[in-house]
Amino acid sequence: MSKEKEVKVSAEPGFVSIREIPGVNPAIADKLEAAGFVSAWMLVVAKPEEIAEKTGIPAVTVQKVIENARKLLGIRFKTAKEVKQERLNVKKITTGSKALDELLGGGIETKTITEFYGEFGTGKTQICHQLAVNVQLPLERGGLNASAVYLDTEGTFRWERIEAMARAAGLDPETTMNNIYYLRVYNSDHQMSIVDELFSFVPRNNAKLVIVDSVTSHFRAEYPGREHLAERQQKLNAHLHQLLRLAEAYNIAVVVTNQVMARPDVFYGDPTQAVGGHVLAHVPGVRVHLKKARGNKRIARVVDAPHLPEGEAVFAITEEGIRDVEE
């Protein structure tokens, strides 16, 4: 009996071609690649029946390929000590504000989804622009020496802000913009198909940050009314889990923004709540509520994060980007 191929997974997972999976011959590889399954991670996060349907490969063969891909990627039971070691490998991206970084436990974490939600003008998109610049900074300055992917569902991306923020950070504006992979997203199906493609795009382009601004707008527009609520929530849930798997697979940060809606039944306190209901409440690892304050000041409050205490921070939106409030 031949010894099965064993591969030690590095702390920084990268692109693993399907052709590296034991048992995948050229004919199977050609069918998988033609259907868009180009990496081992894309196989292990897809449903076997979906792969079989798209490729015409027998379900039994698909199941065996998936099992071999899991072994190749080291997806197995782990000890608590190994989990601790993985958590120590989590990286952070600075927001540009020390106060906001401190609130978030050091910055935006990799291997998780961070959600910023709030009313129009609270700074959600400004934070996204700043993070797309800051991820390119060297490690000692709070970056990851990496590129960013920016999925824009509402047409709010502005290259002018990227240019200004890059200059303020001491980065070359042209190089900075070349390291941000932008895509205008036109509907929810487009949004989900793009994330599927990111499983091969992200490791090939050294992307360590994926931004979706905003994650709910197309779902909200395409599935209006209570009669479509269940379908919308199921699809949104699938999309968020797509993003979470992407974050965990490649140790990258995923940042999503979200809209708010009014709650007519609330008479005291904040009458707004994030769109998406329980689905958005459970999937993101860190949820941050943004509110306007006087002038260019904004208030960020951690609403939910298993490893962070609830708290607030005040930051400012300046011409240079996200900064601490000047005393």
The other form holds:
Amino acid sequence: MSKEKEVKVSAEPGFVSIREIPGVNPAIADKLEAAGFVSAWMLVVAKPEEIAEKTGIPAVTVQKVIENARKLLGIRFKTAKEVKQERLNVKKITTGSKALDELLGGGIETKTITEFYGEFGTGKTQICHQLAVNVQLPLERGGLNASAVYLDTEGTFRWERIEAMARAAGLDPETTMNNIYYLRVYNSDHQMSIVDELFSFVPRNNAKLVIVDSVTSHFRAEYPGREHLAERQQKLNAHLHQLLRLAEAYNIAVVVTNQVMARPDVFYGDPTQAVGGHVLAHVPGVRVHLKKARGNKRIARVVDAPHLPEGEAVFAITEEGIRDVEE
Ligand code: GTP
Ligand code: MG
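Coords for the form predicted in complex with guanosine-5'-triphosphate, given the form predicted alone:
Below: every chain and molecule of the assembly, starting with the one above.
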């Protein structure tokens, strides 16, 4: 994430440097930055003890700085009317399939995490590619006129696929590829620390979508078996919470994928849930289960979402990307 290109800065909360916080003198700022805390948002979402520990700044000073950062960012009580207004600010990204969009209440929402989970080959990665393209579409075509961040933990990103999908969407392939910030993620620590960096990267690069494909693979590999289950879940939950804060802070969509096994007996506990099921159990968000159907058809079902209509959507993975099934 080092190559930061200054493009159009979004009108949303945006990047606020720690140096703008009242009471942060250059000495404090240097310590904060050295520890990776570059934006005001990063301070208000971090634990005070963690900031004190990483920077060596006294706890009382940290507390004061956080208070000032909150004020600066306008974090305070809101009226229900303001909450309503914020809800109206939620935006949607089209998946490329009307049926799938309808199932999701209009598309992939900002300010939340959407998890796609299912067996291998159910289309999780294809949906991620499609969304990285579609977020770039103009508003009237179901996009957000913005860029995407693509965190790839399994090495399954294909630029050729982006190129083909862009062309099919009538977008310039070169521009489209330039607006996808790709990062190969090598382990779970790397994965977690990147989210911290995204608190400054996202607003600076007008990113409105962050993809993590897959969110679980490193955690599963590094914390294998039942004996590491608690630790793994705890780390994953912390990671997902941090992603949710990112989504809320900048009004962006976060999409994560999670492969589940065809043979649930290899996992523990309830075979339809537990580790073989979705990972968003303790984090608010939208969970979408994907299932294979005949040929290139796939079936999506939204799980545990009282605000969305029940039912299923069938879509197709075509040469052009995610599409409705042709009758
Ligand atoms: P895992 O990551 O292994 O869990 O699977 P996944 O859910 O990410 O599956 P993925 O999105 O990779 O979907 C794979 C399916 O998409 C394949 O089975 C193909 O049918 C289809 N697919 C992948 N690439 C292409 C392509 O270039 N053209 C077309 N038409 N279909 C493709
Ligand atoms: Mg995949």
